[in-house]
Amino acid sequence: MIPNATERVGRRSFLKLAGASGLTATAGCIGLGGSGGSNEIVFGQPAAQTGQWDFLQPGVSQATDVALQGINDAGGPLDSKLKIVRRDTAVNPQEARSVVTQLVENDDAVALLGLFSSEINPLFNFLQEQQTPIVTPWPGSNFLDTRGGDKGTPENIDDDGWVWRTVISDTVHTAGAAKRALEQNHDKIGIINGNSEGARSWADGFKTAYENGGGTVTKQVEVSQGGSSYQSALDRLFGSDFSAFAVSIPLEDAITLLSDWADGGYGKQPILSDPLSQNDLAKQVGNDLNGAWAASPGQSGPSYDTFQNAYKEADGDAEINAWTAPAWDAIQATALATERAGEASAEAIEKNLGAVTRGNGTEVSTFAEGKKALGNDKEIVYRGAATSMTFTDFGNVFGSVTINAAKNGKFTQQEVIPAKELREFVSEDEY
């Protein structure tokens, strides 16, 4: 007797019903398919194949992959074939917006992996529409803090809000970042951002932490991304008295600003947002940006090494970035979501992802495993491999942050702050 309340149809219970009621349907008419056929199963991945964050989808995609085949090797979900369905977006709020049509309605994609950000928060109610669960290892704004998850009630789907990230939240790594630069008695310090959704929710996230730990931001400018030259804005900031600078802006403008920062001679402590440690960054900056350092979500999931195992026995050689092992964690979660349910529609995956995640059960790394121990009517819980992956009613997950500091044109870890130090900058009932 499984002892959860959440709705499951058990597989075997299904085939029973079915065939004591001479019931022939097609896989489509079950909830067993999308467009693919008659014994399989879509999720839909919008990517950012293109555009200014392209750098970041090779490691997503390659986690993606591997952990694709991993679930087909297994026997799929409701032993059928799972297929992902990727689509460029190129993190444009419209391309993304015609892409989630594409893959819902044309591909019956009955989960989306992907979306940024940039994309989610101007599309929010758009995305509420078409109810289908979006399990995404991209978004860190704090506009998600709340709005996402099932609200803790998985049986009733009116309070949900279907957006589910297995990467933590900007509120929690830039908590990591306002926690050491106070360490480190930077008790002033100016804010340099872009325009963009995702630039603005890094800076913000950060100077709250920051002021909250008792820093005073003595000055903050928003540039226009897409700019030659940043200049007359670093004059601007530089006008003020601090002793460090946080710095939040896609990679290539910030090549460009920082490339300005070093050949104006302005001196003070950089510090970066997460994206930005980027080896490229390092190179073409060059020496003038050593000690820079970057807060980013850490890599300390119980599964990491079974993910990492994986991942290098794959075909490919994208490098392992930030988002890389939360790709791997948000399949495999939607991928047990829809074993539990026993069916594989879009209303059953939401309502099983909290069940898959929290409380008490069978510990499992992989789909594989999960599966059996489905399949032997006991609960799991999967345990990631970015995190431990235990959704919150928000649909957030919480972790450590890691400190990358960049010498002699590259990025190396330097320290890792663990999730039990960042949880006073976080209250349970905000996230």
Contents of the next structure:
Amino acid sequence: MIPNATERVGRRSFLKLAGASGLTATAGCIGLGGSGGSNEIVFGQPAAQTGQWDFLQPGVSQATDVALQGINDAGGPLDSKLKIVRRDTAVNPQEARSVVTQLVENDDAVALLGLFSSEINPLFNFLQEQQTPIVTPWPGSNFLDTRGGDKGTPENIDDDGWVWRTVISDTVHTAGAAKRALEQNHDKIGIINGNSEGARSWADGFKTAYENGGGTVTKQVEVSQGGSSYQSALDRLFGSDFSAFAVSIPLEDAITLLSDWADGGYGKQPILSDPLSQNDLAKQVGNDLNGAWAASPGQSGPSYDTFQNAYKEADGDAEINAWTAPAWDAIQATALATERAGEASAEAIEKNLGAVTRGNGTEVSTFAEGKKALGNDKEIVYRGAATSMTFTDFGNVFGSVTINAAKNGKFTQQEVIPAKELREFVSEDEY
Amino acid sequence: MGLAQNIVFGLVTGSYIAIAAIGFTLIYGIVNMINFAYGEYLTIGAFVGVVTAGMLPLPLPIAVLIAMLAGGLASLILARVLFTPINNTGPVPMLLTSIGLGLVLRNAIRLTAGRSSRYFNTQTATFRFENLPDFSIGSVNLLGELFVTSQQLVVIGSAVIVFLTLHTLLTRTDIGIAMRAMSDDENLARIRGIDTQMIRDSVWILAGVLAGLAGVLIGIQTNVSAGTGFNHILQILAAAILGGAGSPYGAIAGSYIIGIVLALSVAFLPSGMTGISSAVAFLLLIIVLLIKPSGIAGQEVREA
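Please supply the coordinates for the form predicted together with its partner chain, as a counterpart to the form predicted on its own shown previously.
Expanding to the full complex; the earlier chain stays at the top.
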């Protein structure tokens, strides 16, 4: 169901027609449909340049920029120059709404390479109205498990969810966290989570997977984010019997909460939500955090080495985080979909995202390889850096999970849980 | 751990709310305005503290003093530039100006300092009292064991020093007595020869100094971000109103009630509702105002 789709498309079409006509009249050039009047294709990138999650953006921006350079060096999609317009949303839904409108209607972006679940979930109906594919490396929310993608019918966009994510869902990596907790014989666990969408989503996903695996959640405490102290909440949580406790709350609150935990000497095994495997947390909390671990989206795509080599050669020194390789995959897949479509329009890209990532064809790891194969009239399958990048009908990917543990002020990789070991936790018809 | 431990947590929260609420309520009592930008004075103090302690770096006590001075200076300058010229236009223009100023300050701080959090690099020691007698009423433990951290002791200790200093100021100094006189009746104070503009300026400085101190104490406990003051302004407002707007002693009482209610509500609310603990404090505020609209110590203290 796409509310007001006809009316919305009509208005956008009118604007584009007016814009194209104006440019034609004044400059005498005819642009590529949907991407402005020049020989240039625009992808928008709603970004977390400020806000609670801004510490993750540098790696994502660097991955996008190095991929962009490679795409343009290879001639660009449809022999046009690809341009990224990056705008800050601060991961605030209101700002995200303005940014999306700006990117789609003013910057003429034909695809968006961003948005967090905190933005997508409350804006979902609005985003459907835009009828612009969102290929994002960020959102883990299980809200999106069955809401995105093309529902397996690429030519029919009426049933499309328009959201594609190149990072595994909370459902998958919380399954990894639950599996490891159970393997460590933590059969009773406590959960403390913040009251934001993302924090709740992780906690719910973890709880479901953990209980399905046979564990018992003896106590769950939700706290108001932005608090000055979490001692009372910790005191309440630790009044229950468990051997490990899971923490899902944004980084700055987690530093306060886990500092309170360390100061209080509560002990027991901390299990952290995926955004918390940050050295800042380990450094601020100190050695009390040693042994705390987080299950994060793994970096196990067949093309990871290709990505890593390119990334290291790029300008900039941003750390690779769990969302960096998915950002590389997002722009590569979207550029390949554009190339395969033969047309730089939102609808054409939407119809081709599934086609360049599923089924059989020449396996490619970069846009350059894909453009060459498509030029030889071959079908292609993009194999990603973060995961294999085979989009499900719901626009999801499936991949491995990495366990990172804190030790002496930083997080280091401890083990990788292969994707196939997590499949039993995640039903295919619900993901 | 029991009820007493949660009361300790509440005392800590109440302490930094109280330090800030005293400044807030002094402005109300002397200048007769509710200053919604006051939360941003906390943020200014907190950022000045974290910059001087972390980037220069200076010893924390000196950073705290500089933060307090910065808060006082900012408060005085903003008052002189924005509030004094419209002092006679009534409370509504002053209120709206303060809301606008708060927005401008918050976004200016965001633009200058970014939205990321900053942290004080402090060492924490935890003091434990583990062999206390264990009394229980029903399922509620009263004592059991207690702990308090060095940072929490600093917060509580700072509050005690502020309270004693304030009491001395208000009861033993000419300027304090003049503040009380002006709070009761500004015209009469002026007729008796009190320099009311000087008293106003003093109150602005004092309120800013207290905000700066509260901002640093919150920052030491948690972190410093552009939203630090805004996150706390409702608690400060609630404490000041609960205590009786304009009454410093009432603000202290209101702050500790709010702090303890916040801590206990998290401890005893039904599971799944602890995330709305702040609402409980405001529910309490409404109940008290229904019973006693002037707040706990409003009129009585001001007439004393």
